[in-house]
Structure formats: C-alpha cells, structure tokens
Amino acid sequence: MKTAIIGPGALGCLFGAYLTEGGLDVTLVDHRPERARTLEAAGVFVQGVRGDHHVRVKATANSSSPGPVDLVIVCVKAYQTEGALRSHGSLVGSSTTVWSIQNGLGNLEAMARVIPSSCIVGGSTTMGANLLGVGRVHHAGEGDTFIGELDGSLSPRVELVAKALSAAGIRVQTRPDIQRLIWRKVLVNVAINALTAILRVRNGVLVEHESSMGVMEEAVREAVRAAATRGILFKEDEALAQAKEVSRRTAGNRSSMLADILAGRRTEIDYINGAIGAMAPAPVNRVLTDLVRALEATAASRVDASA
C-alpha cells in the first residue's frame, strides 16, 4: 500500500516509522524542504514503550513525487488542514483514501473543501507521542486507533487500511461510529489540553486538586451539551470519568497544547474548546479559549522568575 503521511510531527513520524517497519511504502510529506531533507538523510528515531527504533524513511516536500498514492494520513495541526491538502493535492487520486487522525473538530469539513468527500474517512488515535526534535519521537504510551467511513458503513477500504496498520503492530479497530469516537476524544481534550497549558502542568496534576477538577468537569459538561446539538449523545458522568481516567493514566505526559505554548507555537485551541464555545452556550470553554489565545498573544512579553 503506497502511503503518504502529511505532517512529520510526533504522530506522523511515529506512524511513518512503524508502518515502514511493517512493510508499507511510506513517504513523509513536509512543507519545509530542509526538514524533509533531514528526515530523508537521517531517518526517524523512536524511543519509548516499544524500545528504540531507527527507521530509514522516505521524505519529501514535493508531493508530486510520490503521488497519487493509495493512502494519505493527515497528521498536521487542525488549523493547517485545508492549506496542507491544497499544497499536496497531487497525492490524492480518484481511488485514494484520505484518513485524518487529528485532534479537534472541523478537520473533516476542511478536507472536504479541497478534495472529494468520497475520498475521506475519519479516524482517531490515543497513541501518545512527543516530538523531541526533527525525526526524533518519544512513544509515551500505547493506545487504540480507529478508522471508519463517515456514513457508518464498514467498507473494504477501511478494512484494508486496518489490516495494514495491524500488521505494523498498531492496535486498530474499524468502527461504524467514527464521528462519535472523534467527539469522545474531543471531550478528553477539552478537559485536559487548555487547562494544562494555562497552569503549565502535566496531565496528572489536574486531578490532584479540587479547583482544577472543577474547571475540567464544567468544560466537559458544556462539551457534552454541544455534542448533543449535533445528535451525538454522551452521559455526563461517563464523559467526566473518562477525562479523569485519561488524566491519571497519562499523568506524566505534557499535553500537545502545553508543548505548543512552551515552544511559542500556535495551538489548536480554536478547534477544541473554541469549537465548543462556537456551537453552544459554553462560558467555561470560552474563558479557557480566551486565556490560551492570550498566552499565544503575550508570549514575547512573558515575565520570568528572575525579572
């Protein structure tokens, strides 16, 4: 299966390394030529729960080189989705499957503005990975990966992709309720990401204090109500329990939003808490969104402890 992965961040490199080891013909596609050359020359180094791996990979900034391909895996930040597919549209042919495993809401809609919706399948993953440098990844935790057709059918193409992922050692399931699974991950991200970025703490700290747990709980309740406006129903107590369990299970992890804030990068806040605030009354999520946006805007003016 000829595969292109758009976005050589933590997940992109992790999947690229494991799928290459699993026998797929994989190319990492980047918008930065110099980074693509580094990946091509040095390969991907993965350390963590599966031990140390050094995998030689193909990488390019010229998407006309590998494309069209059988499978495109989209791993860019949510705000980069539309631009990435416009830049790398040559990867997508009439029979290409385009699979998003991104965070947040709105990615599938952004993809459909650029490529035929018939190409798109949804996905989600709970595999934990942190980028240590160009092509250097810490695989922090195993998790489950999901793929499914947006109309709920179980098609031959999603079964084929799942079989290839499974052969590479990735725990994968084909699911008819992929939209619900995308929302389920959003409920966790709503609880953890913004608050860890604002407080500058690792995930597990949130459930150690009543004050932070109170904010988590209300953010999740608002997100559950927002999901209901889209016809996707969750029980509040189950959603709250899941968010707290993930916080405990990933206690030592830095959320992706915290990593972005610490590195001075733009976050995905508009596609997580911000998306909730845009679709339903959600004052806590709106305040969390404004605070993270303020962190982004004031990064250059931060006062440190020595000042």
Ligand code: PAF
Contents of the next structure:
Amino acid sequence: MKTAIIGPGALGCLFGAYLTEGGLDVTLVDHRPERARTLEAAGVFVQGVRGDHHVRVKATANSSSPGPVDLVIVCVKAYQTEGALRSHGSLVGSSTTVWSIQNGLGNLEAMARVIPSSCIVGGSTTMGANLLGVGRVHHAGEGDTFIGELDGSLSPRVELVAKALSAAGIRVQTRPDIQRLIWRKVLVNVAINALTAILRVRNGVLVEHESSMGVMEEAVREAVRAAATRGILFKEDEALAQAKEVSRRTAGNRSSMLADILAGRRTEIDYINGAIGAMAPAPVNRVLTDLVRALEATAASRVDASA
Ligand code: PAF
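For the form predicted together with pantoate (PAF) instead of the form predicted on its own, what are the coordinates?
After this comes the whole thing, all chains and molecules, with the earlier chain placed first.
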C-alpha cells in the first residue's frame, strides 16, 4: 500500500518506522526541506516499549512528490491541517484514502475545505509517543488505533487499511462510531493537556491533588455537555473516570501540550479546550484556553528562580 504520512512528529515518525518495517511503501512528507533531508539520510530511531528500532525511511518536502498515493495519514498539529493539505494536495487522487489520527476537534472539517470529503476517513489513536529530536521517538505506550467512515458504514477501504496496518504490527480496529472515538480522546485531552501545560507537571500529578482534580472534573463535564450539542452522548462520570485512568496510566508522560510549551511551540489549545468554549457555555474551558494562550504569548518574559 503506497502511503504518505504528513507530519514527521512523534506519531508520524512512529507510524512511519513501524509501517516501513512492516513492508508498506511509506514516504514521510514534511514542509521543511532540511528536516526531510535529515530524515532520509539518518532514518528514524524508535526506542521504548517495542525495544530499539532504526529504520531507513523515504522523506520529502517536495510538494509534487511522491504523487497520488493509496493512503495519506495526517499527523500534523491541528492548526497545520488545512495548510499541509493545500501544500501536499498532489498526494490525493480520486481513490486516495485520507485518514486523520490527530488530536483535537475540527481536523476533518479543515481537510474537507481542501480535498473532496469522499476521500476522508476518521481516526484516533492511543499510542503514546514523544519526539526526542528530528526522527528520534520514544514509544512510551502501546495503544489502540481506530479507523472509520464518517457516516458509520464499514467500507472495503477502511477494512483494507486496517488489514495492511495490522499486518505491519499496528493494533487497529475499524469502527462505526469513529466520531465518538475522536470525541472520547478529546475529552481526555480536555482534562489533561491544558492543566499539565499550565502547572508544568507530568500527567499523573493531576490526579494526586484535589485542587487539580476539581478543575479537571469541571472541564470534562463542560466538554461532555458540548459533545451532547453535537449529538454525541457520554456519561459525565464515565468520561471523568476515563480521564483519570489515562492520567494514571500515562503518569510519567509529558502531555503533548506541555511538550509544546516547554519547546516554545504553538499549542493545540484552540482545537481542544478552545473548541469546547466556542461550542457551548464552558467557563472553565475558556479560562484554561486563555491561560494557555497567555503562556504562549508571554514565553519570552518568563521569570525563573534565578532572575
Ligand atoms: O496529547 C497527549 O499528550 C496525549 O493525547 C495524552 C493522552 C494526554 C497523554 O499524554
């Protein structure tokens, strides 16, 4: 299966390495030529739960290469989705399946602004990965990966992708409720990402203190109510229990938003807590959004203990 992965971050590199090893014809697609050259010259190094892997990969920043593929896996940050597909539209032909496994809300809508919606399938993953440097990934936790048609049908194309990925060693399921699974991950990200970035703590710390747990609970309750406005129903207590369980299971992880703040990068706040605040009355999510935006804006003025 000819595959292009847009976005060689932690997940993009992880999938790129494992799928290449598993025999798929994979190209990592980047917008930065020098990074693509480094990836092609040095390959991807993965360390972690599956041991050490060094995999030679194909990588390009050329917007017309490798041409239309069978499968595009979209792994860029949510705020890059539309621009990335505009730059690399030549990957998508009439029979290409374009599959987002990104965090946050609004990715599918952003994709549909650029490519035919008939190409788009939804997805989500609980694979845990952190980027250590260009093409260097820590695979922190094994996880499940989901793919599904947006209308809930189980089509031959999602079965085909799932079969190819399973054969390459990725635990993948086809699902009729993919929108719900995307939201299920958003509820976890709403609970963990902004708070860990603001408090500068690893995921597990949130559930050790009543004060942080209280904020987490309110943020999740608001997000469950926002999901309901879109016809996606969760029980508040189950959503909360899930968020706490993920905090405990990934206790030692830095969330992706904390990693972004520590690296001085833009975060996905507008697509997580910000999207909830834009959808329904959600005062806690609005404050979390404002605080993370303020963290981004004031990065250069941070005072530390020595100053
Ligand atoms: O964005 C993240 O960091 C992850 O989705 C999660 C599940 C919060 C674990 O760190």
